[in-house]
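In structure tokens, the next block holds one chain alone, the form predicted alone.
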Amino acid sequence: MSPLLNVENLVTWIASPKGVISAVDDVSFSVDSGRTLALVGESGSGKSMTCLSVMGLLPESGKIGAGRIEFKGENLLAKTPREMERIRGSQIGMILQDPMTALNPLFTIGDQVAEAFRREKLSKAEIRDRVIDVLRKVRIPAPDKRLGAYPHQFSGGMRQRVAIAINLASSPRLLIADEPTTALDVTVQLQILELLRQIQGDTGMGMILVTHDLHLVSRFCDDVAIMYAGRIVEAGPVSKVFNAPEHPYTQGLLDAVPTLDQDAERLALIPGNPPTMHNLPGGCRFEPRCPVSLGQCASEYPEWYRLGQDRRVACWQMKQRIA
């Protein structure tokens, strides 16, 4: 059975005053129906740009340089702008980081959710019933009485639920959530992700969760792809990657996560800083910060090494371990 979304060797260029950079460089991954893939990495690693590439929502300075993006077996890069407009929202939804930027402060909640139904030949009463129903699904209290409310009259958690409702109104097959809980407190974060997980179980939609919170990944995601400087360095099922990380960057991220049973005066950290996309190392991009780099790491980007059918790692250390 083919995956719901399959991205192969994706390259996304961004023009900047200093020249053209590869914000996404040779990225490949897939998402199956009913499963959640986490894209994890530091800020600037290319997570959001990867999602915008899938959605066809790159900025004017952006361009797909190479690769293939297949959704339900169809190549999205071959679609016209009009065809992509029909796919966005109806088949692929995207929840943004800040719910206040996703909602228009000048329109009521009811009007904004109703927009998804206005393309259908429905009466005003039918649209209203649909809006109330989808707001009820995302646990908005007394939705029939909140239709005339404006975004500023809702809490951050409630606004994010409305943003989810807008995306779920058309029953998308794939939902992309770009750090949907960043501005929310921990309790509300868990409520939002529990809600998404429950809706996913009811509908079977696939989901991509962009985050830097490894606790949320371990709790809510099935698969994970670790990104660094525009590339994926390790990918596989969350349980396998987190229990036995192979790439030094993945190991560093997990070591830096505080735990209740950790007895240490200071948290572990990854030395140095990520490279700028205008001045990338000649070989492995993590090499300047890597505690176990080999001679060829500085001059050659590592090949992919597979561990079984569902795990892959881009690290020269794997050549020695597998041999």
The other form holds:
Amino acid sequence: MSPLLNVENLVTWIASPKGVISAVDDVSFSVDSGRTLALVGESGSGKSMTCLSVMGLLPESGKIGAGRIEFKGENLLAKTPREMERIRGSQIGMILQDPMTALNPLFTIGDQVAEAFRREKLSKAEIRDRVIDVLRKVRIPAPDKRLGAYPHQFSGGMRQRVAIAINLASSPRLLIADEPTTALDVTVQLQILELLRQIQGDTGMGMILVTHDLHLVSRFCDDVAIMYAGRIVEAGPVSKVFNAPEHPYTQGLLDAVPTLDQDAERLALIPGNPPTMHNLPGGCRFEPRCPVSLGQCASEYPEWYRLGQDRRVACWQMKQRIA
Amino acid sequence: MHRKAREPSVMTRFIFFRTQQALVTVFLVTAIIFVIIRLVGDPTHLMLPPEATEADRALLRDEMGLSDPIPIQYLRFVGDLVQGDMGTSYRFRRPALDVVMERLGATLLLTSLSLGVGTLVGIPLGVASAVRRDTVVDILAKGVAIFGQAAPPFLLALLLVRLFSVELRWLPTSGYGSFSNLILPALALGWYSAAGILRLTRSSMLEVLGSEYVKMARIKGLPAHVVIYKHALKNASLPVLTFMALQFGILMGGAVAIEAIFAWPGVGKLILDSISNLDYAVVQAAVTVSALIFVGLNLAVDILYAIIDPRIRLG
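Return the form predicted in complex with the partner chain of this protein as a structure block, the form predicted alone having already been given.
Next comes the full complex, and the chain you just saw is listed first.
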């Protein structure tokens, strides 16, 4: 069975005043129906640009340089803008990071949800019923009374529910959630993610969850891809990657997560900072910060090493380990 | 239900509050012009023959109420004003308000047509140049804007007269009464208006097009024209609306020069003539009426703003 979404060797360029950078560089992953992939990485590691590439919504300065994006076996990069509009409106949805700015302040909630039904030829009354129905699904209380309300009358959590409702309207097969809870309170975070998981259980949609919160990854995701400076450095099922991280960056990330039974006074941290995208190291991008760097790391980007069926790591250390 | 019952009262209070503010502004404007015109000179010098004695002038000043302290004079002016009396023009020997109202139509026709030209050119070009940033459309639009803002309306007027009246002989050089008389002055002033509206629409659209809710609208799969004209333009139009109301005042000022060039019988020309003749009543009446129009228009925009933006209406 071919995966729902298959991204292969994606390269996305962003033009900036300082020159063109590869915000996404040779990124490959796939998402199956009913499963959730976590894209994990620091700010600027290319997570959001990867998602916008899939949506066909790169900013004007962005351009896909190479690679393939296949959705249900079809190449999205060959679609016209109008075909992509149709696919976004019916097949692939996306939830944005900040619910406070994601809804248009000048239109009612009802109107903004109703727009998502515009492709279906329905009467006004039918659309109203569908809007109420989908708002109920995201557990907005008394939805029939809230249709005339404006976004500023809703809390952040409620607005994110509305954003989810807008996406659910078209029963998407794939939902991309770009840090959907980063801007929300912790308790609301869990409610929103539980809601998404329950919807996924009902509809069998595939999900990509972009986050830098490793707790959320272990709790809500099936697979994980760790990104660093535009590249994926390690990917595989969450349980396997988190139990036995192979890439030094993944190990560093997991060591930096605080736990309750930890005695250490200070959290472990990865020394140094991520490289600027304008001035990337010639070899492995993590090499300048890597505690176990080898001679060739500084000059050659590591190959992929496969561990079993479903895990891969891009690190020269694996050469000796596997050989 | 609860919300529906409360909404009008919020709106009514909003309008009441803004109207109060507007009236205060008008009174401040009248007070300032009242004092300034009295600093310019004494009209009795112009009204009486040069051989008149100082005693004759004092008598006339008493008669006109000009020998009282200025605050007393102003209170009398306000007292008359609220009854609709703005004094009598010594030059026209008629109520000053009548003199102004006769000329007001010509000025309002010119300024509103100019603003119309500005809006019809500025907004579509501004949207197009934001949506097609850095293309030929954008460069052309920038050219229109830069020329309109750099060249003062009177210079544009002279260039237009040169081209369309002198060289091509399509339109009259000046005059009042037919539509062909209106085209050149409205173009000269309208171009200036279009330049500002275009630039503000462009920058406002660029900001809105980069917003998250526009991204969300595209995620919904809405076609580009719905995203641009429904979601983006409605938000982008708010600052443009305010700007247009302010600009109407600027156009009324700019109309002074245009009226002089095209021999357009408007208020601008009347104010100029009345200042040089120290016709206090007409200057005061003209400024008061202009201030009322300007403030009234801004009030209307504030109310329109509240109708468009629910955060102001209910917040």
